[in-house]
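Starting off, we have a lone chain in the form predicted alone, written out as structure tokens.
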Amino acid sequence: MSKEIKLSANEPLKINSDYLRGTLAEEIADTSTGSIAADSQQLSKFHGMYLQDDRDVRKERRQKKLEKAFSFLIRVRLPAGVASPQQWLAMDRIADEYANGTLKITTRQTWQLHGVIKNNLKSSIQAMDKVLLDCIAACGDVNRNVICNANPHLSDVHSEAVELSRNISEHLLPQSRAYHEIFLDEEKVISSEEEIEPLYGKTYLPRKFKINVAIPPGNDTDIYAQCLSFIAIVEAEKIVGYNVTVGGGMGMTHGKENTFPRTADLIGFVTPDKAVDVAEKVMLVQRDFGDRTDRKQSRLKYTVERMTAGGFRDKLEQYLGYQLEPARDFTFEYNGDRFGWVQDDKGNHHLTLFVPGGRVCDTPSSPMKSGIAAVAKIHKGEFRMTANQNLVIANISDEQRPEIEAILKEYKILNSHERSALRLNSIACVALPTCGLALAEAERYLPDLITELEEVVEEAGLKHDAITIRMTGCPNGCGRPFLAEIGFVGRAPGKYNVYLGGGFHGQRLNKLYRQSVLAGDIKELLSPIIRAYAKERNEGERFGDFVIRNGYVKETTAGNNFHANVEQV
């Protein structure tokens, strides 16, 4: 008699929620709390929104015995992180009038409020609902954000690969209508014929799946940390096709080894009218093959692991019906962000300007919100924001160009690019207080840290030197620790795990260099390193490299060794 499997919990949960619909509107509309319940939560991811707290004021309420303080995170469903001025308006006066004030970028390229209550959950999404934004599917099981190059030097090839970007996304995009009648007020069609999803069907995917397009030499969109991903082949001054690359992920559980972050197999090539095609097959696999009984082994990346990335492109082509080209040959040179003004070859101009965290607010030195909303209040082209939290003023023609410097200047973010290399390569999520994940700190901590970090670097010469530092409150790699070359993820309040040796272009993971250690002594482990890479790196090394050629760490060549050849201290 075969074994009975046991589906993980979130399985019928997602079957027996008649869409995503559960029971959500009606708790919504109760007043009495402002929280919802636990099967409530998970189905609202599929709605672009988490439910959090306070974690700061916990014990004091629970002391005057007080609810926690809830309230909800919203992400914005943003395809390749373009925004007209009209939208970038809009979200500054919902976060103003309806979350924290603080527009929060994130590493999807997109917007996210935070601090957002119950009562102002539809008041929210209508507001963005009146400049053609949402937020489906921007969590949840599903196909999230699609993302994209930011740095648009070449025009053209780059309206090509936006384009994609939001085919991709429309055409994957869930069909239920339950986001639309619990949060826009939309009537429900009564008729005899069950409703359907022609992708996801009742349980839609094991895990959450996430697609990005990139255009080399830049990697700013980090392609191995992601489930899909198409990399554009340009030839005379045209995207001729896409190489394709499947099973990145940058998410683990600390004493776990099962569970390791792993960066994606290249599987072959494809032309343009392909790629969507390609897109949906690859989901379509994986919602067939994944795993539905652990969550912590359902992502696609485990998938590939299982089958191997030769199993998984075979499956791939029955499903499609037809064989992927031979991959072509590519170069990436880097994954940060072009920071500073360049000027494309239709003569318009683009300013990628620094965003400490992503967070645009408003500071003493820098009232960087009220400041981009001025710029958009006259601005005629977009806004893109990057997936390195950064933002970029894009399309500024020759006349306007020196109106928006002003402006800039005016609120003193015009030279917010002029900082440190290894400050403008840096990546924290959000953590504490708000993220029940968290078991330390990271976008509170990691400025400090930096600046800790910079006095070595400035005394060894390497001010002007990129060294990509990331930092995460838990292992869950929201911000793609495992790939920066120096890495920080939380392990208790105040404890950090630290990685050394990701490669500079986002092509390899890193590795456990020391546990646990405490933040008052990451300067003094690091300082020695730092040091010796100014003194004895090769001409054009990069301290990825560096530390691994001189042995602090072994290379990791992939994510099942991820856990390898670590001394445990």
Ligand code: SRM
Contents of the next structure:
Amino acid sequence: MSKEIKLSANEPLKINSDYLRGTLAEEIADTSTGSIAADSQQLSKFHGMYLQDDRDVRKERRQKKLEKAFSFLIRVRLPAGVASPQQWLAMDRIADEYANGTLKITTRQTWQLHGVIKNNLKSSIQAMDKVLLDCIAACGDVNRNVICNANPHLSDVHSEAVELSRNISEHLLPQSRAYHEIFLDEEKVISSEEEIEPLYGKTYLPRKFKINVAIPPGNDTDIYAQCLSFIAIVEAEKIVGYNVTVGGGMGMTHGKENTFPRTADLIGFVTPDKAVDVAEKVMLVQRDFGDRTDRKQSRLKYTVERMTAGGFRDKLEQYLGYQLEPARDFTFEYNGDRFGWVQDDKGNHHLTLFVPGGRVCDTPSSPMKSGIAAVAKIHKGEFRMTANQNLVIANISDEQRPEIEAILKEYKILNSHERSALRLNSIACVALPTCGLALAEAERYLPDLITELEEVVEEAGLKHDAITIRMTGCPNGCGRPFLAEIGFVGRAPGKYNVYLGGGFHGQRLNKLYRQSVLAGDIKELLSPIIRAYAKERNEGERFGDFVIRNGYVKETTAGNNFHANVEQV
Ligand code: SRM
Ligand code: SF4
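Could the form predicted together with the named molecule be given as well, to go with the form predicted alone?
Full complex below, order starting with the chain above.
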């Protein structure tokens, strides 16, 4: 007798949702609560929003017998992270009118709004629609925001890569009109089932799916952490095609060794005309072979792990009807951002600014949000968000540069990138107080920890030496901490697992060095290693390589040995 397969709860939910409608419209209209039902919470993700509550006031509200302080996170779909000044200004206003007055630049190159109460959801989305922004598929079991290298040096090649990112995003966009009906008050039009979701069908994907486009030598989009990546191969300043990697991902669960971060595998090369088709077919292989019984095993990385990279490529080639070409040579040099001013070959200027934790907000020492809005009022180029949560003010003409510089100076943000290389190479995920999954602080704590570590780094003469350092409030890995040379992952309030030995350009996972370290003990734990690195490193040796050579941690060579050879915890 064949064993019955038990699908995860989200599968029937998707099937019965009438293509992502469920009872969302009714629940959003219900003013008796700030919340929505559990099923609707799952469906709302496909429309780019999550129900959250302010965890800082949970206890107080419980004591007062009040409902949690519910609000929504809204995440925008912004392929390649490119936005016009008008779009920036609209988001700036929406943040003030309907959210918590801040704009969060995410590790997938887009804006998030936090603190949008249910009553303001439709107004926010309608205001975005006016400037041609939407949040369709920004979350949920679908293809997410397609990200792309933000390096302004390579502008001609960059625009080709941006175009590919946009084409993939459009091609893989869910077709259901649910978003338009629920949030934009569009009339429901009845269409045949096949027309509704030709790629996804009723069950969409087993889990989230992530794509990026990279242009060596910059790996600022961290290709090894993505489900599918296209690495541009450039000859004579033209993209001749893309190497294809599959099966990267970060999320894991503490104590569950069958969950692990995984670096992607290189499986071949395609010419530019085939890239969208390859994106579609990789997604369809995952649609058909991804695990739909256990959401902890359903990401593409586990599908590739089960099938092996070669097995996955064979299946993909069956879907494509042609073979991938052998992968071409490429070299990545870094996965951080290049800060400050650069001028491209057409004479335009680009300024990359450091945005601490990606949080664009006004503080007394740095009114960044007002400053960027003032720039947006006169800027004729565009804004590009980076996958390291930073911001490029791009395509500034010779004539406009002095004016923009004057504004940035007035708002004290012109020199936002004049910091230690350690800080400039840092990422912290949002974590508390909005993230419901956070076990510890990240965005609100990493800056202080870096201030402590800067003392050691400066004393050791390493102020200008880049070391990648990333912190997340839990092991889901939103700040890609398992690729950092120094990674901190929350275990409990004030306690972090410390990981060492990631590759400087994102090519190697790190390894657990110490478990559940108290925040107050981190400086003491790392100081001797940082000092030793300053004194004993080989010429050009990176921190992540040094800690492996000196035996602080064993090398992680693949996701499936991430948990192996952990010597001291
Ligand atoms: Fe993430 C869930 C924030 C990039 C892996 N992520 C969440 C949620 C929505 C928590 C939740 O499910 O309730 C977080 C909302 C916090 C908040 O209050 O804003 C959240 N993730 C973020 C952002 C905002 C972090 C940031 O500080 O920038 C990033 C938004 C990206 C975007 O614009 O789309 C973000 N998340 C990532 C990345 C990095 C990336 O994509 O390059 C990863 C690791 C790569 C990967 O997917 O493997 C990531 N997020 C996760 C996971 C683990 C998935 C897994 O495979 O197990 C979860 C939890 C889940 O899906 O169950 C999660
Ligand atoms: Fe939340 Fe964890 Fe993601 Fe940080 S890593 S935003 S704590 S889910």
